[in-house]
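Below you'll find only one chain, the form predicted on its own, shown as structure tokens.
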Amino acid sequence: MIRAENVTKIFTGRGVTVRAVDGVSTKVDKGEVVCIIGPSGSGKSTFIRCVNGLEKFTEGHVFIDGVDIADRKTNINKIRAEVGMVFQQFNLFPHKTVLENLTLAQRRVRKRNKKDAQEKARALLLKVGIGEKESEYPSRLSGGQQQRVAIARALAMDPKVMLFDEPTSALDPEMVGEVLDVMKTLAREGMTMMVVTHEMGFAREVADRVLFMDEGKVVEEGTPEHFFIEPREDRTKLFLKQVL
């Protein structure tokens, strides 16, 4: 479903060159959940933004369901409509109600009529546990509720793939669980997911595979059992010692 080949992103400025993503190759099969972990500044978020075409990469290729997003002929907006993205910040429209936030892209991009878009939105709000909040504005919701609205909004587009960029890092600790629970449900239902996260318990429980990144490279990759119990690389062992 996702295939990255030698993806490289180089930032240059003020005479400094940074290889934020340095030759990353990996794939995510249909229905697979892949968690990307690593220290801050390791290139995790930049890489996942490259996968969605939000960050223009310097070298390499990313294929989404067989389509190369680096190809100039590719309609990147059409590809993005198939890829749901959930960010650290919720990126909701503050002047629109929860229901309006969920129906806008459905109507503009998927060309659904108002009734169908609202039906889908309401079903998804129930799914993420906040059906009673459809008439509220984002400012009246907790961080956890706002992030659940953001997940429902992404799901409303019927994406083939969901990408999560540290979706719980901006939340108060007591709100993290409610968002992770929604993500666990999606994983159980077979959604293809790529998740950048600091939540080791989630990665251990839900991931089919874990990627450990450092200094823009994939240092180690494996099943959660291998990764958390018998990592091979010294850098991985040091990181896990610090975070577990």
Second form
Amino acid sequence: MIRAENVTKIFTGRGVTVRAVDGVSTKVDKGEVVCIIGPSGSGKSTFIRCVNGLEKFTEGHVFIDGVDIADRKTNINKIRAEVGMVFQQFNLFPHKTVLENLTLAQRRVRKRNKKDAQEKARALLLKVGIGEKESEYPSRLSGGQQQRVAIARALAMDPKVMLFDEPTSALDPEMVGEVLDVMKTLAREGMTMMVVTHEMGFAREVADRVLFMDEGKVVEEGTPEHFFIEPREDRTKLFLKQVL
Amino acid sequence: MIATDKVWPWKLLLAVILIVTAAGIYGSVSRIDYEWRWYRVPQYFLYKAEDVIKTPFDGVVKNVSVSGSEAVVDLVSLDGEQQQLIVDGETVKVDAGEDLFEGDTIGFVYEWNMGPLLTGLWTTMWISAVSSVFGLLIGLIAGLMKISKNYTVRTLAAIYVEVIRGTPLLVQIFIAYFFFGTVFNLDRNVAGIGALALFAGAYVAEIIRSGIQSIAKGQMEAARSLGMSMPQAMIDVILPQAFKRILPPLSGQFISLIKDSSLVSVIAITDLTKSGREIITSTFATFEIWLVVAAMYLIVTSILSQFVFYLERRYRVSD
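Form predicted on its own done, so how does the form predicted together with its partner chain look?
Zooming out: every chain and molecule, the one shown earlier first.
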């Protein structure tokens, strides 16, 4: 479903070059849930943003369903419609109601008519547990509710893959659970997911595979059992000691 | 201490300051020898035009019937041709049976006409309105060009903004009329509106650029991540939010434009300012006319600010 080959992102500015992502290769199969963990500044967010081309990478390739997104001939908008993304800061459209947030891209990109788009939107809002908020503006919602709307907005496009970029990091602690529950449900239903997270409990419970990144590189990769119980690398052990 | 925020002492102070200022101005003015002729002003808003109605042929008055304020006069010419004329009831100069020669006065009609202050105001308003629309359009294009990734596009917009903002509007109007007007054979209105629109556009461009850049990067990313194209994201996500945010500076710019439009009077467009000047040359009521002209500009700009205030409140629902 997703295949990353030697993805490298170099930031340059004021004579300093930073290899934020340094030759990352991995793949995510259909129905698989992959969690990416690592310390701040390890390049995991930059990497997941490379996967749907929000960040233009310097070298390497990302194939989504076999299509190379680095290829100039690829229609990136078409790819992105198939790849949902949820951000740390929710990024709901503040000037649109919850329902309009969910219908906008359906109508503009998927060219659905208003009725179909609204039906789809209402069904998804019910699914994420905020059916009654459809005519509210995002500013009236709590962080957890906003993030659930953001997930529903991405799902409204019927994506084949969902990318989550630290979806719970900006939330008050009591709201983390409601968002993780929605994500767990999605995982259980067989959605292909790539999740950058600091929630070790979630990674352990839901992930099929865990990637540990540090300094732009994948340091260790494996099943949660292997990863959390008997990690090989010293860097991983140190990190886990700090966070668990 | 208990915080008290009584407003009335401050309102009183405000009233005192305003009254003292007004009294001061009144005092100074009454010390100079100026004869106020306010009674001469109203006729420049609306005036009654008098039109003489004359007999079109030699003939006889067949009948005169006065009904209310108007009189209907039936005439028959020597060849039997009939004609009915309507004049003001009090001014009818003929009686039934009277013989008339071509050109004799039958009476007068009166008609209310807009005086130069109102026609000038109208000119000011439509010139400002048209320039605003074009200014917004030019500003939107130039503002989007300024944030373009393409060097040439970006620099072209920057040059435009710099040139316009770095030269006086009065000079731009002269150049538009005397230079471009002559070269391209432009009407003075076209030259005037063009200069105003280009002038406003440069400022609007900066306002729009800053508005777009003030929208969080995540908004564009969210829209693009849903598969929306750059133009779709701009139109549906970024610009509506930016517009709401730039409404106050933008309306300030258009209010400025109304006031700046007074400069087109230098290329002989009879706007409110030029009308005022023309009235003064024939009446010497300098103080009265300029005060009235200022008040008229103030009324128009206040109405516009109130409208914008209403818009702002309406858009506030999503905050």
